[in-house]
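Given next, in structure tokens, is a single chain: the form predicted alone.
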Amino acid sequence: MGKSRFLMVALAIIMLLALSGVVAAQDDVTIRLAGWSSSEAEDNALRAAVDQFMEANPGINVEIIFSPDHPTTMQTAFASGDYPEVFYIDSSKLPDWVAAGVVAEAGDNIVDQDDIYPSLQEVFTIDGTFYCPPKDFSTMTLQYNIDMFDAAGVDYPTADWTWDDLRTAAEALTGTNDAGDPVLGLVTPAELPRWLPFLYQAGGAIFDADGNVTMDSPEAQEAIDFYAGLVNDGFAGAPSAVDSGWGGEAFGNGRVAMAMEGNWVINALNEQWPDINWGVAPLPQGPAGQATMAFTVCYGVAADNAHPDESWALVNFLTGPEGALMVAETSFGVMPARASAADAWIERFGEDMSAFVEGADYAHPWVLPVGFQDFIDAFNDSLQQAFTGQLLPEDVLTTSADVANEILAR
């Protein structure tokens, strides 16, 4: 064989297996890996996932930072010029970080890439580009309390769900418990993204084709007024109006009725409220039809990278097929983002579980423009205005707006 065509056979076969997540480095080198800390288990999972890839790949260390606050910790690193090979990206962070140049593009370098689903290729897609895979997702449901329901005689939440069930449900189970405290039909946070499936199935969005503020439609007015109408009608609130800190710790203690969160509640109410009874179905539909949000993170590979070809066999080997499966096998409720692994989430967590996987068909991503932070601040100060009285529903979607209209203007 010619000395041309022996390179030209044995760059194939690097190809190959840096392809498939597994790469021959002929030097030790290490490759450090970003991300925000969760529960210990789940720590534990990524741990073992990342010893598994290090055993396939002799010579290559990987070095697992945890950080409480990731994004500033990864900020600061960026500000230094000296940031880890392999890090988390939260999609709301994703167009910044792409701005300031510190995301490499994927481009060929994920394997099976149809596998993924489709409305997260798109949350991590930025002017026709693929930056990063998802690591895994979740999706918004509403989450209903079986023994509440069964005392008021109210039937169950179902697919066909519209606004005015979920309006009049809330209204039949809101009351006072054994101790006299209120309950309330749902919790209804007062945040942007909670909001944002209403807007969804109204048929609205924030911004229209050209990137012009939208927040002044009909479809939006119709979604603020429904949302902030259960609150001032006394069926629904936010999770202080109940004594709690977030939805899920509303609904577990049983002041509540209902909740949309997404699958991280699982594991909550597995762990703190095992002793709850509950279902999941999908958000109700709006005048528009289904809508849901899917929160997602990414592996991004660093733009100033010394050795790319090894981070990118982390990222297959953590997001690629059987990455997934071992999603879907150590998980503590977020999903795999392969369809291929979908059926092994269920297998797990159950199939009433499976209205968290099929919102994928109809997910909107929860990712905003570059420097929108003071739109989605001034959006929540003002809805939760709304919900005491001292704002009305058009002022919140006029305030908000004209913020966005600023940033858009700077």
Given for the second form:
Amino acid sequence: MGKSRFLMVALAIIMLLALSGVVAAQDDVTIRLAGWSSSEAEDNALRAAVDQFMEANPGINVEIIFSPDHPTTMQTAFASGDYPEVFYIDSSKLPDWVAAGVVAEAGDNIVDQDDIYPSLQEVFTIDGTFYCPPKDFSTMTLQYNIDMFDAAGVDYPTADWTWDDLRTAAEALTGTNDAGDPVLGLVTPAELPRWLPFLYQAGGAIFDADGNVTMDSPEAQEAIDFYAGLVNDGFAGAPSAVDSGWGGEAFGNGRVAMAMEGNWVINALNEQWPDINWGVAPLPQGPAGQATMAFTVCYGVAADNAHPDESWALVNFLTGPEGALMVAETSFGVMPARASAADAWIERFGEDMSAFVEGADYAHPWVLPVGFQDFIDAFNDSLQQAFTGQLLPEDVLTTSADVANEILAR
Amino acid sequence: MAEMTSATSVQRPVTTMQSKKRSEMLAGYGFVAPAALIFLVFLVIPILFSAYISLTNWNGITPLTSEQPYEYVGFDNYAQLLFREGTRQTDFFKSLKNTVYYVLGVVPTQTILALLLAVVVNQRWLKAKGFFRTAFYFPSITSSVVISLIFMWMFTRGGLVNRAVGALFPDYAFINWLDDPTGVVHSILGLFGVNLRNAGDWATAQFAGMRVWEWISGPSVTMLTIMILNTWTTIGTMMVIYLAALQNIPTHVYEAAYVDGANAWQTFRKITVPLLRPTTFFVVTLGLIGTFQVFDQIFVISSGGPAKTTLTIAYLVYSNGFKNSAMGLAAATAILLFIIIFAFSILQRRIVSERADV
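Next, report the structure of the form predicted together with its partner chain; the form predicted alone has already been given.
Let us now look at the entire complex, which starts with that chain.
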């Protein structure tokens, strides 16, 4: 009796499983989209876009997975072999992930690829292969505190500002506030991507055309002397020197007159420091002209993927000409990656912010070869020590060049 | 438990000696099985797996299901960390140096303070004992991330700590606690006018990727802040352990000491401390293991900076594995950390048991 009852239950379970298998086979294709949550409003915008996509494409289900530490989450998912079909890729992570063979090549899957800014296409191109269309992007510009400039009687920054102009203005704006706390002209985080525009403005580069490290060039020397010199002369400093965690906070609290942040600063200032009266200008010109950095994220498609066509359809929907317009309309600062949607973004944020968009024309990508985290660390650490005077500016270059060569020799 | 089973078997005299033993054994394994399974799946297998991975060049990303996710490189990762000159060697010894300073600073301080607090809240004359015990224990049960954030606000350049000291001493120049790579020993030597340039040749001699001068730096100001934080948060746990042990010391021992005319200090020194030796061993071991593995506070407050002076071994494991995409190297670092902790625990056990024999 007991045995037959067990058999019946087992049979029922097996039938149920089989049935659900049949249902699943007839059911929609499910695409997992993994990324990080930026803000509730932006998440809702993405959800709305994905809903539109599902409506337009019956039979495709999209499941959005947000995780707070996306690269780490993805790394463990990759390692397990079962990973989402579509996922955000930060430009700095792309070389590692491509080397690991988990990112599919874009091939001819991209709709109207020429419309995407060439500088951004370059970011996601490795050894001549284009991997993934950018989701949106940010460029670094110079933000200035209008009230502080007025009070000090300094002219606002313009597009033809040179390094000397920046230095002179920073010197004039340095002082103390009403509470007696120090105020600096410019906030200069001791971070490689903040210094790189100066390297490019000086006409230098990390590598030459043959891939040799050129961190010890005279141009690099000029750039590091200028950047560390601002700090050593007391006109600039790291955020912590003015009680802040990052440049935007220092700027928002009125402890620095100028900051060099990307588009993320727009929403932060509007939300957290709405009273501050600020403007935007391009970064100053160096001896070799204009340069800035572009920070961007793309939608990558999994290399090991049962539904590549559906995945690309989703990516194209989100990054195509219409998707780019959607980014412009719902964005909280970041810009659409397509030139055709630039006007929509400027219309939304105002002509004053156009310096961010113009940066796309002369921006350099924030991307380094595999294994270069050691190089970034070495640079940041020695720059930090150059700020406090424990090292000379040239030590920063020799130290980081040594590390770069060591990595290349590995 | 043994008593219980034997009690039940008395009621059933039919069972032979052997089958009784066997059923006891089965029951024993049955009770242990869930814990053993968890131990096996979440500890033993991962440890063995990471020991294996430490012999490969796996990047931590390539799916393990793919054709050839890694190559076997033997002890190359260990050689890079320990012997081959370069960033990886320097980073490892830097993190070792930082961690050792951290352990040497935190473990004795927290043990002594915990003992003192436990003795104080154990006094009969103390009013509102419950309040004090709760207050001292509170930091231990609060999330370390939350406490780290609060400490960051308190210790920023214009934060509570600097303002308070500044109010007491008007000449005080604000210290940038969270972003100051200067070593404490270097600062003290600096007071006597000793610096790298005039210290002599020994200071510039290289040893394992760093100058001797760097080795003797002491914890940086930022590391010191994190040490204060960690001491404060763990005292509570250690205090509770000591408190339990204190209440286990029989009162007649104290009465005897009183009759013999021992004063309070003598009682503490000659009765309390020796009787607490097993507890001290336990507390110090816990402290050693916990401090060698310090990670979360570093992750929240400094990410290893400024100038790598708060880079600890555990943080190096994380950054090698996830920021540098070198999981083989990270696994090797973790195994070395395991060996170090193991060696320290054995050493400390030796020292404590030797002294117990005297």
